[in-house]
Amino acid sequence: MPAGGDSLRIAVDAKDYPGRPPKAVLRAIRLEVPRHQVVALVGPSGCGKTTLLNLVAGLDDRFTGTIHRPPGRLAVVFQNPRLLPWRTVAQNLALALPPDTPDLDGRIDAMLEAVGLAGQRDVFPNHLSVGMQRRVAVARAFLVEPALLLLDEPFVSLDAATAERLRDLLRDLLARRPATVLLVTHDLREAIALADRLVFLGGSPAGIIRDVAVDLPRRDAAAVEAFHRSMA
């Protein structure tokens, strides 16, 4: 595997879940994601996509192999926004950075403006819609200016219109604040609309079965649909 210092480099020989016998989940995963590339991990539910993302995030170190993350900050957006209900939107964002960060309040205000939540600074999460909570989670991730952004089905269970607005938001934020991105999704159209590459996981234990480059205008629904049909 090439040794680009700014790349995300994944070499997972084996990942098992404990048990009698252990359950083999991942085998022989080799993947390099160059700086500022967006890669979507695609596959059916339960195939190991989130497991692999957790390994990359450092949330699980029980595997055989190595993972090299690019230098800089790491941010993760989970399926659940994971906001503290007893803290306001601004207070939830403030937890992402040290309290002595220069102009922390100004940075929070600018990020809330960027995600269309400028008027929600002092609102508690349970007073927000699910879509707005997801925007807060995205804002929190971009607030740290991550070198590596991990997204675990961040738009799942949203209605189509809300999900599309959040995909547009993500594209806009990445255009202004580029990051290396690993996106987990089971939605192939979503992957095509957001990613530079599609990496398909399959098998049991799961491995990479296909790696496809995507080169098309992201906001062109007809182009996305045509690419989707070509993958059938």
Given for the second form:
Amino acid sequence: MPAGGDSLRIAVDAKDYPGRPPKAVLRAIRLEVPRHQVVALVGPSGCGKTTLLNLVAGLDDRFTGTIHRPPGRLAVVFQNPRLLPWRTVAQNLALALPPDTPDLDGRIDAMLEAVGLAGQRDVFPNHLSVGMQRRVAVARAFLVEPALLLLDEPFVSLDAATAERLRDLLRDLLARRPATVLLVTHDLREAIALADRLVFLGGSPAGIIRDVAVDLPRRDAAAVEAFHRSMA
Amino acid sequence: MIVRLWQHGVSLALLIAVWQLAASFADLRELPPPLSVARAMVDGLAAGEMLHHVAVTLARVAASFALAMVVGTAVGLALGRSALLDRLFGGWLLFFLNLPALVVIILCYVWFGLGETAALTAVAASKIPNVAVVMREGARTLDEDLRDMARVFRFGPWRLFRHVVMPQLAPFLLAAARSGLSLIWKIVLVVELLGRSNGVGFQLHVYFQLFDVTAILAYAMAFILVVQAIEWGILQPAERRLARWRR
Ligand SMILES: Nc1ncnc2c1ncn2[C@@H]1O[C@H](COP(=O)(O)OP(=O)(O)OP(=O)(O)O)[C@@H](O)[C@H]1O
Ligand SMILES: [Mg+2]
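Same protein, different state: after the form predicted alone, show the form predicted in complex with its partner chain.
Shown next: the complete complex, the earlier chain at its head.
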């Protein structure tokens, strides 16, 4: 794929957290993600995946290097749900969209239906289980129809069936409205099932240690399992 | 709820009974029984005079309370959000916090003359440091994660303020308002006693010179009723509304 202006280009030379001594987290990360590609970021806990997503989201500019984001909206599913506890589920979703969005309520209802929370529209987040809060956060990110979507372990703490449903939903939504996606996950099978490409982070400070294309024509359980075995 | 109301009723009845008992032993002029005080209060209200003075005091409380909340909140937020400002002026806050209200009142009257401006300034000024300290704490605890979320989802300054910042500051505002009100009530009376010619404080002063304990207690009762009305009518509903989303 040609490297256009619409791709996500990450060039992080160094990211340290201040302290005595400073903590070196990321070094020499070069990653070009073409438009509408889905990349899974895989790496051990504490290696710097969330740190990298924060840089890509533009929430942290204390690093050396450059990041070029594709034009259009950004959406993030953070590792913790980050809902406003004093606003209802529907209000939380509405706030992610401009107030003059046409058919705001209809879109919110449809999205809540899609993540299996149709009845929870007017509930406060603290009155939901953690898994349900997570689904609200996922709904919020999908709702803005982003050009760049960052997901930080979005499907953990969900039961297998719900996680599977949300993975299907993500695939569905991306098929209807493609986006460039960075998906952080611990679950290699989930990564294979969803991503076009697996990027492995490792080392300390962390860098990219492996970059694998996933070219599976079909993503059924058997194909995912076969690919998973072939990687070992 | 019903049980709680009952307990409040019993507690109040007990207080009145103790008062009645004490009054029966004491000199009538020094401690009149509850009924005479109640009658004096009703008469005073009916005559309109008491209503006028209570209203004047109420207006002073409202004005200086608003002034103290606005200035105190602005100062507190500035200090809470900027480490530099806090290092520069945090010490000043401590100084003003420990300055007796009476000193502030006297200085205001000396500097600005015995007028309404001086009175309101004095009351507000003695309350501003408390509000500032509470709001500084509130500003320090603002959630960075939510601010980041708001940035990603393009809330803009108004939505950020209204839906992210304000709800986090609200409990602090309410705490500041609560402690602020109870303090301001008292300071306003002193200010009126020292340099005004109307208001509850002024009236108390007059009746003190006349040694009219019944009238003094009648004013005190009217005053307590107003404070309680504000507590039940405004502060408690506000608190309940704030608590709706909690677990
Ligand atoms: N604000 C911070 N200040 C100092 N150190 C930090 C900060 N945030 C993260 N770190 C450190 O940076 C490293 C990477 O953290 P990060 O949260 O990016 O890991 P992660 O790969 O997302 O881990 P996990 O899979 O457990 O979420 C960790 O060692 C952590 O201790
Ligand atoms: Mg993380």
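Numbering follows the first chain given and starts at 1. Bear in mind that the values here come from a model prediction, so they are computed numbers and not experimental data. Throughout, rigid core stands for the largest set of C-alpha atoms superposing within 1.5 Å between the two forms.
Within the set 121, 95, 145, 54, 145 is the hinge position, where C-alpha fit passes from one rigid part to the other between the two forms. C-alpha superpositions between the two forms give a turn of 13 degrees for the smaller rigid part relative to the larger. Superposed on the core, the two forms differ at residue 139, whose C-alpha moves 2.7 Å between the two forms.
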